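What follows is a single chain, given as structure tokens, in the form predicted alone.
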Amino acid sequence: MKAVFLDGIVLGLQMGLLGVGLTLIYGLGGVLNLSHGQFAVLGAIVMARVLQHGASLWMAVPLGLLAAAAVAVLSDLTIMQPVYRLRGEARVLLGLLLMLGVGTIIDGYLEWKYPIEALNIRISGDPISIIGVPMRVGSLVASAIALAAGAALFVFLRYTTFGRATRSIIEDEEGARLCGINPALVRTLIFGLSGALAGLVAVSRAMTSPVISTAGVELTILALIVAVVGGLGSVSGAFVAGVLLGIVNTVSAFYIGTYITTIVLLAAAALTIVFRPAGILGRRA
């Protein structure tokens, strides 16, 4: 029972970061990213095609957060263009038509050119005793990188000026465009910084288990679930609900079964939803 907790931390962390990403995009900007997950597969690809061509991790990582980053910037500065001109219910219902047609053309795009393509990052090195369950490097590495990635994420949006900047749009935008603040800018900023964290997870997540081409929905899915459970515009929600599904997730596997696992998960947001309509935490940022 143990393994399986510990496993589920590990699990929980990576979807924690996942969730992060998504959050944030809807605090600023009031838009459900649909392409999230498929942002995350888009740098995991871009990263094994490099390593393929005989770079090393070092600098397949760096291109493949780029490359992630890049996509969900253009994204921003073209097609949600429009969305940010609109207000209220008509905001999030064109935003979120618009950028599941971005995830599905990624995801046509990596189903056609790399159809059995996949990120697998390998950590040598003898398991590590955790309370007395060996852990495998690769799941300690991971779990360290979503662990380092969420300080420096608290830091970043407690204790910089642009990261107060990007709470006082999550919080009220119209109060901080009058102090001064540039809404645009920063969600062009944030969108990079979420696409980066997807490609992030894409590498922490490959130190697991392999991130094949066609992981894209099911990252979304995963990242929705964990956005709604945290509250949406909440990061530490975010964190908080992904390590607590991620337990869910594996004892649910480990007990019921693979094939039950997404119907738990599901019945955990509507859950949410219904109960504490504003997240476990039930505050934003």
The other form holds:
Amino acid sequence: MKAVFLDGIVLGLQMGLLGVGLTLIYGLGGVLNLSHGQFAVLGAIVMARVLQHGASLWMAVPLGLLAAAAVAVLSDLTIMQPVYRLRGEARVLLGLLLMLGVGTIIDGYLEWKYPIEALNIRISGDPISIIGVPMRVGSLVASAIALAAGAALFVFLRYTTFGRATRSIIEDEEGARLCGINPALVRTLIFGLSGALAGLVAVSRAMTSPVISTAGVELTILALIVAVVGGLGSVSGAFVAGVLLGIVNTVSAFYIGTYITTIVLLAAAALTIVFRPAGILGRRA
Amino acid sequence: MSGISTQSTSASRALELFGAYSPIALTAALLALVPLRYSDSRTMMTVIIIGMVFAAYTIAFNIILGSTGQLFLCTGALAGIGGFTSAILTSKHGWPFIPSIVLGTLLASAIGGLLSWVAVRRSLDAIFTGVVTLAFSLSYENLVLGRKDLTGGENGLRVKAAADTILTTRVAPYYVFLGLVVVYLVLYRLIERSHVGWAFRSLRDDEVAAELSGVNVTRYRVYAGLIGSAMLGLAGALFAHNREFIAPTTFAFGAVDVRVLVMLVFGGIGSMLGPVIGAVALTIVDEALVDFAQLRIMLYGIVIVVLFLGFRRGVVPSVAALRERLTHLGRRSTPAAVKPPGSTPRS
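Now show me the form predicted together with the partner chain, since the one above was the form predicted alone.
All chains and molecules follow, beginning with the one already shown.
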């Protein structure tokens, strides 16, 4: 039971990291990025290809993160521009559909070029005992990455000027503009950051299980569920929701079966929408 | 005096009915001719049968997205619920053919209605509908892959209940599915012309105004979810029996949802014949690009982006509107799209 719980936390931190990237973009631009998971997989495949050419992990990971960030920035600068000119529900709907198109393009490309490619990162070392449960080093490093990224994001949003600007746009875009903040610039940079975070999810996931080239849709859906349960736009909410859902996921997989886990997650998202639409940490219920 | 006026109203009523339903009859007549050319080839018959099945899916999706603005990203999963339910009941539990299809249809309908109910009760519903239905798509897929004892997992499931019926012959199934499409189109028109259609239009144009004038927005959205999902389940169940074999890929997200979305947007969201036009056009394009099958998904993605950036009301209505503008033929009358994402409501 303790082992299942710890595995749940390891998975949950990954899910939190996945949800954070999605929630940031939604908070800023009102765009629900339906290709978030595909960005992650794209980064993973770039890393896998670079690793196959004999490069080290220190070379492959930055290139993978850069690739994911580049595609994200490119989407923001091109097809997202007409979206930002709209308001309200029209913006949400168009943004969502266009990103669905982008995700489908990435999916189709990967399926065509690299149908059986996968990123697998092995961290060697003896299992380390945590409260009496031997944990694989890969899982621990993956969790450390997620925690470090979460902490860095927290510091960035709270204590840097740029981070404060970002939060002010999430609160009120018009108000931020009046204070001299350029929402378009911040949005582009946060899109890039979100892409890099997606790539980072691929890295940390690959340490526990292979990231295959067809995993995009599934990762996107997991990110969506985490973001909705955590409250769209809430960074800390996404991490809390990620860890909770990770534990729920592993426990239900252990006691019922893997096939049931997405149904449990769907139920969690549905219950959140019905009872706490602003998320588990949300103030307006 | 009164006699004359009744006569003229009944005449104008007949004319109106003719105007409302003749496009369906004309479409049906044209589509009925297609097998004349292809009846020799089993391969081509399969292609056009699948085209008809997708036309049926797209009409159903149009009732959900086009009429009430709910972005259901689980058309494949709902059709799959119908297909797998019927297939499992007939092949594993010895149910007869028709009751199994009825149960599959009802189950799909109930799930679709429930998803609608969960998502539309809050603001931000475009997002919540998308999230809940996508999550349902994934749940369905994992369930099909996970319950190997029932569904055969990745190996698929053989469906033999319709082996001796016309559903598994070469040409007749085309007419079965054409019949289904015609029934769906008539249903679409009937709804459009009823009080439900009035409610749909009002909540689609302006949700707040509809709510304020006494339209129960939640209830009508759930109606659309129930009806559209039942149509998807029924088409999926019939398709399963026609194919005699179903696998997770038969109703997969990439295989169904993306295509249905492209077909609907191409033909024109919220127009009656749009789904049929989109299905026919995409079937032709797919056939022309059959040698580039692996590129197909990428192409669909590009088409989605281009369509939503350039032709938010659908290619067919946009081209029609353009032609009308060029020739100055009367007032512009583009079929209204579902909250065309491009037009911000004037307020």
